[in-house]
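A single chain comes next, written as structure tokens; it is the form predicted on its own.
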Amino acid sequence: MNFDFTDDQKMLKETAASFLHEHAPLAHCRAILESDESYSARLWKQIAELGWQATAIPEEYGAAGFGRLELAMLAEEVGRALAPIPFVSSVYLATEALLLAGSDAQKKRWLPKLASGDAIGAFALAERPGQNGYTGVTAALDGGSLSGVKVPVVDGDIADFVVVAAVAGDGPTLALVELPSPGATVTRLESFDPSRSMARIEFSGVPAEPLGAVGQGRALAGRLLDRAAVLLAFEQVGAATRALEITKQYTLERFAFGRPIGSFQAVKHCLADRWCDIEIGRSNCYYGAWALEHDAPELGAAACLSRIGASEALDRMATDMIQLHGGVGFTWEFDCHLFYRRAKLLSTMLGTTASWKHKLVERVSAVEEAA
């Protein structure tokens, strides 16, 4: 059995890394963070010309028609660059929601626009900070009209449409709402990571259409989050790897007591521990990518493992990055806080690490009981 990537896949990853190195240095992320812009429209257009948004969209909708494995490889490079673009919301969530449950008409209308980068999508689940799942959702879909409040909605202020978790007469459902729309009030929120925007969206009798079967919203949302969790985990691994590389280089250049601080045992042990965290997370991500690519029964558990391993790896690396840089690590001028901000944001998207651990226990227990 061959566990290596194909030559074409390796070329795709190398090309993506080279492009982002040239067009999306960390200075670009910082520029968006320090501006009033919600995202980098220039970078979004450039990657659309390369077909990144279209990676996993079928060819019948005018897209690339590759697979989730190729998309995962791109996600890792997007994470390495801390790219200030709505890749998670539009590609991992909105696009996957349409592929998973969209009608033919919905797919024909939105997928070509998503593939070309002309439309940005978002997913609205939470109705309060700290909400990790469908429990507590009160937004109501009644006769094609949606009412309720969603907060926070990542990239909700720039979205052309949003997939909303709601309840209807027949039970939980997903609804598709075009933005802007009469009755929809979008308010941009302050974010811990200003290079990624968030919004509060209030729906007051907004026209909406069901996405998928009414009453199946909870199950569809669960499957959607599993898919997105694997792809988001690759972003986290990419960011953690870049943070480790930067920190390692700094410890080799920073001298104390006449020698590089990277030669001190405590520093070496810390970096070695973080390397282990990242490689464990990467291994879990590869398992998740395989399960996602083949829509395997193991996807539920694999998504949990990917999410947990990658989140913990990036959280720990971002924290130690600041510590190992010493006093300058806490300053605005150094890039450490860019990784720390992104780590904290990504660790709460799609649910906290603790909630994914809880899911993993439930899913493994269910398999054991069934056996």
Contents of the next structure:
Amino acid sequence: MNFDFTDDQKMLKETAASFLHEHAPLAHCRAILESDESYSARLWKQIAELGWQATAIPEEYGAAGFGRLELAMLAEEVGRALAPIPFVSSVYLATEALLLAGSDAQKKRWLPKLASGDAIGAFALAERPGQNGYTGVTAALDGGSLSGVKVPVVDGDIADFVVVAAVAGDGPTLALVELPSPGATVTRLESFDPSRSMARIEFSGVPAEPLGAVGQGRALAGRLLDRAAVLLAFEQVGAATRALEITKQYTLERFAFGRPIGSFQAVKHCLADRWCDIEIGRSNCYYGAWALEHDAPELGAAACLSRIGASEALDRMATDMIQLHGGVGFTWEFDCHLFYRRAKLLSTMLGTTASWKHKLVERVSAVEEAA
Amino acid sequence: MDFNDTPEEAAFRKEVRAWLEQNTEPKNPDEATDESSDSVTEDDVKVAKAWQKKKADAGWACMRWPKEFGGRGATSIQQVIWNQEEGKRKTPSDIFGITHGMCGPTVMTHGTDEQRKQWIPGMLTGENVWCQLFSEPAAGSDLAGLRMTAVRDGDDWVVNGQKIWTTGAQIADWGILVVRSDPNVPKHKGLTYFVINMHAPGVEVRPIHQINGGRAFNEVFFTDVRIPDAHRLDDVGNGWRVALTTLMNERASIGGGGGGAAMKDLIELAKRIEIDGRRAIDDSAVKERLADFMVRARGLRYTGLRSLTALSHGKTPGPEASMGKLVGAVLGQDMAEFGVELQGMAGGAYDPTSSEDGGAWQARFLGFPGLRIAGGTDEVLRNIIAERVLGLPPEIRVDKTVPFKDIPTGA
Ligand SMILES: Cc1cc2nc3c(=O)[nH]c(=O)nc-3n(C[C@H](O)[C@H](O)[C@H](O)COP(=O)(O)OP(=O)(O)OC[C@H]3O[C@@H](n4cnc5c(N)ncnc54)[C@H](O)[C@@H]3O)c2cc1C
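To complete the pair, please output the form predicted in complex with the partner chain; the form predicted on its own was given just before.
Up next: the whole complex, starting with the chain shown before.
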């Protein structure tokens, strides 16, 4: 039994941390948030030079050929930095979708570009408020032509291609669509977290090809979301850890009633609870990483555990971060809202925590019934 | 990162299994787990002692203790493998948790060679059960505020006063005892630590009736009880340091409970119960509660595996271990409460003939409040995490430097 990352993997994480410390301080996230930029093209290019986007792509497509464990280590650091880049969309979703279901030709066409950071991919599932999965999808794939509206598509305005959840004559089917394309109208949307962008994409008879087997879209999307959920959970744990550190430091420096506010028991106990949440989340993430790396049958449940644990840890930490900062926590100038915004974007973008809780119980009880 | 046994671990597991298969019966997997084992009978004690002896004779007792003390110097992972395998078999209830988890390590760390020779073997072979005489009516969380006195008299000490909440005192042969030997110095400095013979004249044990009906803990009264100075652990006035060793071992050994086995039972229960004509487990609100429990239970399990890995790489356990007890006890209580609630209007019945799982949920519901208090309350554990893990300032202390006799007290 060995339930830890290797020294090499940890070293990779440390290197990533010091790179981001230098090149992506929170001020960089804020700069993107306050600008008209959709993302930090500069940072995206820099990490491409370090090969981050290529981490889990096999060598035959000109990439690093590491694994998901290495990617998880990077994800945690990307999360810590609140990096304003389309890492979730392009790396955990679009790249994973191609690896999971792409034909040889599709992989050859896109993976090298994804690996080098020259292409950005996105995943388009949602069509309306309240949706948390494939149910509700109406985008229609009909003989190589796609019609429908996807909203919101995270990073949709900067994507070179989108993996679209659609319905074909033979049932749910994923479609691959290159952008820009005649008939595809991309409109940028205001984002809850403007350090990350999103778009509405309208497809009117846009040329599209199936990604993976026709009729298998729902199952494929489910597996894709599981994989992305594990990796994204590492980002969430990274962000939550950073928020805890910043908040702790603040409570040591801020004095009230003649003592640091961090000496008040209500404050101490709040932070102790948040620390426990984060450790529970982190441990579940480790399990998720194990299941992902081994493509284990437990991945379905492990993804839910990672996702729920990490989403709750970050959502609660970001909420308490503002509370424990007092009035300044509610100001634009303090960084608390960067975490608060990012937390909610991340905990909804792959489906809400409640939807993952439903999935977890359905999966666990189905396994037991089968056994 | 993998869960598989290494070749050495697999070989060890095989050896453990072989021995257990020869010496025990398998557990019935359908039987709901009973975590409420309480008032132990004399027969229970006999059976538990015999099982301990059997393990000791075969070299499986207190495996992690060094060979010189009769253990086998096993690794933490080997201990876990043993626990996993033993958990699958029908074995007597464990009455040696305090003896082996706290008393043994304390005697090993602070005892003289002679003291170790005198007491360790009896713990190992199950001949003696020990108890922990720390808490007093006026000193629980604030353990260093204890009042029971010890006065030197020739080669003996004479102790007077009262301990309370002493688990297992009614079956114990020996106890670890902290008392005040000097009230004129600040509270932490005036304490001395002894081993006491529970059968000595002047020791009186009175069972306490718990909210769950059990009588597993006691009041213990001491009237002019003589303890030989040779039974003192470490120096006079050094009792606090020794007590910290015990407490550190206590937090490492009290798990949270509530996790694995009960989780399985709760899912099964949610499949059997019907809400408005369909299985409870198909109800969204039920799913959300169950998922929340699962995330905490699994999170604790994997945290355990992370620390086990760290231990096997030579790290020592730190204050982080407090999380297991804090999160686990709250989780256990939450799950118990939900297990009762799932039974709807029948939740208030607590009768093996009509309650689900023979009343196990009601039993847990009545038992878990104790776990949130024993071995450091939730609040004390949060203080420990905040101060020792996160580095936040300690509590403001009005009593730390004052002579003990001048510290203000309540009624
Ligand atoms: C089932 C059970 C078994 C036990 N077994 C043993 C045993 O074998 N041996 C033994 O010596 N003792 C034993 N105990 C005693 C146990 O260690 C104490 O009950 C516990 O430490 C709490 O002390 P107290 O009961 O005096 O409560 P108090 O310390 O009076 O606490 C009352 C409340 O005040 C809170 N509080 C106290 N101090 C603080 C603080 N600084 N900050 C915030 N909140 C605070 C507590 O959290 C609690 O909610 C057992 C208790 C139980 C319930």
